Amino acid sequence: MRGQAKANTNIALIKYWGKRQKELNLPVTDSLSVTLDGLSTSVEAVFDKAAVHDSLRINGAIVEGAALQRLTQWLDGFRQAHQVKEFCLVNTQSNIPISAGLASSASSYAAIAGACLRAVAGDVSSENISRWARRGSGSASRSVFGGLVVWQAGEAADGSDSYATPLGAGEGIVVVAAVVSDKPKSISSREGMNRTVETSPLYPGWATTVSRDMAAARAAIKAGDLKLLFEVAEHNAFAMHATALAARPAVRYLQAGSFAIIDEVKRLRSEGALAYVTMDAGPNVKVLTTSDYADVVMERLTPISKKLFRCGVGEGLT
């Protein structure tokens, strides 16, 4: 049995923080992304009945460790719903960059989820491959979808009803991705996850918060404001860190580098670029602008960032 999927990589305009079930990766609130062009995973999944364990290989090379084994949970549980007894085969192919904070985890859960639906030949719609995205990453879930998406926490035990869902194509939007710091993270986004929800006097206030920046940016998407848009998304971003940031020990991501990338652009908003930021658990900073001042902030962004990357809006999984 084979199964082949493709899926972008997608950047939280609403943030995901926080689970109300970890084993299921289902959230306590809505989020909102943006799929991005250009950046993808490839999958090819071949459940083998002469394979005696499962494997991974990440653009040509056999992955061991904490990333197989990930991944050979998932794979239980889908072999389990699916009645399948085979080990599996996944093997993929990304031109995500590494740690440069554009969820490549999104991706590839995504086009995991695809392909090994496809390969048994179950329930390939697009809700339940989100569905089981979900529970390899819960980000994947968004990266089923093009265009603008949201990922619905939902209310039941079993997961049923957490799922993705497209908004809006988001027509007109630019992502510049600035790269402050290109090393792992000191503190993983799960960890830093599950220290907020557990550990934050500010996170009873984050749903609230989850709540009204959702209602905002859908009365903004359906009026076509992208200003507003960005607006929500640059607030919701602060406020995901503020609340990171009151853990204890506190989950700090953002660094030096990072507020010289967010001076700059708010500089440029000065000068009256539509320009703003969003930052997810790590210190790389995604500008959120239009076609019409890309130039500008990647110019402006050059001499203090590592590295820039450029991207559209991106398909669903394909």
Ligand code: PMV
Second form
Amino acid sequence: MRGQAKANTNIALIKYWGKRQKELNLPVTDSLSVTLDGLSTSVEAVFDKAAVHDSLRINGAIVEGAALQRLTQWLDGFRQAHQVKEFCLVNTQSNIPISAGLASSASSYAAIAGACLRAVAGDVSSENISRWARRGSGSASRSVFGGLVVWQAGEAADGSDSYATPLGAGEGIVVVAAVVSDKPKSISSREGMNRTVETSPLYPGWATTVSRDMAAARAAIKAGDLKLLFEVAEHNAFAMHATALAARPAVRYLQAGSFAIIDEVKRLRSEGALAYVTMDAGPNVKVLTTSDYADVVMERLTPISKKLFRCGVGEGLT
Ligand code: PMV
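Next block: the form predicted in complex with the named molecule, after the form predicted alone:
Every component of the complex follows; first up is the chain already shown.
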């Protein structure tokens, strides 16, 4: 039994930060993202009668340790749900630069879920792929679709209503990722969000912030108002980082270099450019802009960034 799939990565405009159930990656709130063009992972999954354990190959190299353990755990749930006994050989090829702060797990688990469901001829609807992708990495649920995507938190205990749906084309959006540090992040998103939920006195306000920001973002998308959408996204990113900073001990991702980029983007804006920032569980900064301003953003950030990546809006799983 063999299946293949390819998925792009995505960047959250309204962040997923906190789980209501850890095992199934069920989130506390909805989230919103834009799928990025050209930064993708292709996966082939083979459930093989002859295999004596699961195996993971990333860009040609056999990978063991935590990444394999996480995959095996995901596969155990998948096998149980689909009455499959065979171990699985998962071969992934990704062109996502490791240092760019662009999560590869989002595209990887979207493509793994797609490849495995195609292999066992299960329910290969996008909705179902999104549910299985979510169990590997929450943000992966959104990479099943192109353009602007909402992952609805859902309410069901089994996660059946917690999957993503497309919300619009996101036409004209350009994301410039500015690399501040290429060192591995000190606190994983999983650990960072769990600690925030458990210890941050600001966390109760997070759900209120997200529902307000989601409503504003939906209205901005409906009106085709990218400036308003980016402004809401920037506010939401700072709110996420503030919530995390108040955890004990603090969950701190932004560094001096991050603020240098943030300040420069603010300066560009005061000069009339349409450019806002968003940051995830790491120090790198993603600039939300349009093709009219992407060149000037690149030019101004080059001297203060280690590297820059420019992406348009990407399509969903293929
Ligand atoms: O899907 P995870 O577990 O890698 O968490 C993603 C967390 C953020 O990137 C910070 C926010 C998001 O919604 O993608």
